[in-house]
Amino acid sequence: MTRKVLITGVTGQDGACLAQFLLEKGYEVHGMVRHSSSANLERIEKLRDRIELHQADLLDQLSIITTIQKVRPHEVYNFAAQSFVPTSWSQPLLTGEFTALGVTRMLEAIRLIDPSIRFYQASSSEMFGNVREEPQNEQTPFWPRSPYGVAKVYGHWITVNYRESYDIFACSGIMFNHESPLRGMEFVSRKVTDAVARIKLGLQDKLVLGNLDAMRDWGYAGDYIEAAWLMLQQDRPDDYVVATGIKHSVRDLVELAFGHAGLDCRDHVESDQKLFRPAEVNTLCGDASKARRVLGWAPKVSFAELIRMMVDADLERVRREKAARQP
């Protein structure tokens, strides 16, 4: 029987990402997509006539309610949320609804329909913020330092306490940093990846950011992705650290990017103060040894490797859109 997936947030890029994965895998996959007048399909657009999509919110109950009745999934995987941690400070509140509230909405919609529908809950490196010890692994205290941080600790746990109390396959993947040419281009990876080929370009000139000694574990959300699906395919349901265990510094990445395109970051990089979160994380490194021997995952692509996939994606993807402008 094929199985058949629910991805909420499956426009963005780690929903993109798993929806090309599971095809190739022989799922029938179905996307979960807030209403809007102008619609961001772009990330899925080559996978259209392949996914079907369903119109519900997080933030609506019996939207979800419905769509999982329609569907009737074997597996859930909820991408869904605000996930851009600056924003979380200008909307604390939405932040909470989504990232927070909107887990406990898919969890008890599983509950009343189907228990047996296995959940898998995005959460985030972001929840370990001050940090207690590093690296950090699932046993590390959470210290989150920002709106967004502590809403995915409420994630985290209401899928801990629907899994202890109600008996369902729910698990938590504590994804560290993870990007790709998918990246949305308000994240730090591709503000710089796409920095570099304009100003490469001679489309800009310089790249204003915050605090550039900032350490993150950066791997390859394609890597990450494959680490979710395999914790919904165990016996039994756990947490899991997703991490490479290397940090690297935002000035490293900076390096890293411009150098591979031929440019000295030092003559257009520059760090502005007002940039700098009011709580800042200054160091994250993940501990994914349970993940290796459990699940039997590790990263493949390197951190070198991603930064230069993604220079090389937004220089194409700029030189296209420089040419259409030209008559």
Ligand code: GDR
Contents of the next structure:
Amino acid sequence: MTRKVLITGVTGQDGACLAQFLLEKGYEVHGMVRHSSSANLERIEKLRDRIELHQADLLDQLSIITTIQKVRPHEVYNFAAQSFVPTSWSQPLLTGEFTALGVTRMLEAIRLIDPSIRFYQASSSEMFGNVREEPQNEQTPFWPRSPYGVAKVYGHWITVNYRESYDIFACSGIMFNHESPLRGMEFVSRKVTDAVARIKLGLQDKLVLGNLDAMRDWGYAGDYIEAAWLMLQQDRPDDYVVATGIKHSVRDLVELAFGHAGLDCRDHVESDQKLFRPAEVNTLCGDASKARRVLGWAPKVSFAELIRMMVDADLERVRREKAARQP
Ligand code: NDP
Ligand code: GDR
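If the one shown is the form predicted on its own, what is the structure of the form predicted in complex with this ligand?
Now the full complex is given, and it begins with the chain already shown.
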């Protein structure tokens, strides 16, 4: 029997990546998209004729119920969220509605329609925030440092709670930062690789960033979505940290990206206090040994390979766009 999947946030980086991965595995793929006056389907453009899209919103319980009722999926991956940390300070209530209560709306729909549907919640290393130990594993206490992190802690615990209360096969993947050429432009990796391409091709001169000393454990999105899928294929539901176990500073990322394009970052990069966050997560580094042991999962793409891949993809894209603009 063909397995059916519903992906929320299918227009985002991870949703698009997972849709491609599951199509290759023979799944019937359904995606949830919210209404917008101009469709934002760029990341799934090439998959459009192979995915069925359903209009629903994390804010609207009835639209979620109707969608799940119609699709009757075997697996649901909840990737939809307000996922940009700085925006969570300017829109804390909306972030709470999407990123926290949205999870309960998804789980309530599953509980009502078919509690045998398997559920994946996209939890985050931002929950560790002001880290209590290093590296962080599934037992490390949470201390979120942004309204986004706080909302994700709620999403994590409500997922655990529905598993314990209703015996729903619900998993929480505590994922550390993961990037790809599909990463949103405002996140630091993509902001840097896009700027490198534009500077290299003479379209920009400066790049203004915030805190260059922050440390993150960056991995490749293609590796991480496979871990999410593996979680839902196990005999019993559980929570897993997904990470590489290696951390780098934003400065390392900048030097690597500029260096790969033959540029010296000291000629182009500035740090501006205005881009610092009200409360920073200074360092994150994950211990994914449980995922390695139980799921047999390990990251395949290294940090350097990832950044080079992103710079190359942006160079190619910016070159194409520049050529298209020339008379
Ligand atoms: P993106 O920001 O790229 O994608 C977010 C998606 O959520 C988009 O498809 C967006 O739709 C959708 N969305 C936002 N609000 C709503 C809403 N009200 N109703 C329906 N859909 C909505 O995120 P990523 O792909 O990077 O991340 C996926 C998930 O994983 C997120 O929950 C994120 O918080 C979490 N996460 C990500 C990590 C990472 O490093 N990438 C690490 C840990 C967790 P639209 O296109 O319309 O804006
Ligand atoms: P993060 O990712 O907040 O970790 O959340 P982001 O790439 O935005 O920031 C990483 C670090 O870089 C520092 N930084 C900058 N960040 C941005 N965006 N822009 C800048 O100009 C800049 N300069 C320095 C930040 O201060 C921070 O320390 C991502 C999101 O995908 C979340 O949804 C997810 O849960 C976590 O990763 C794990």
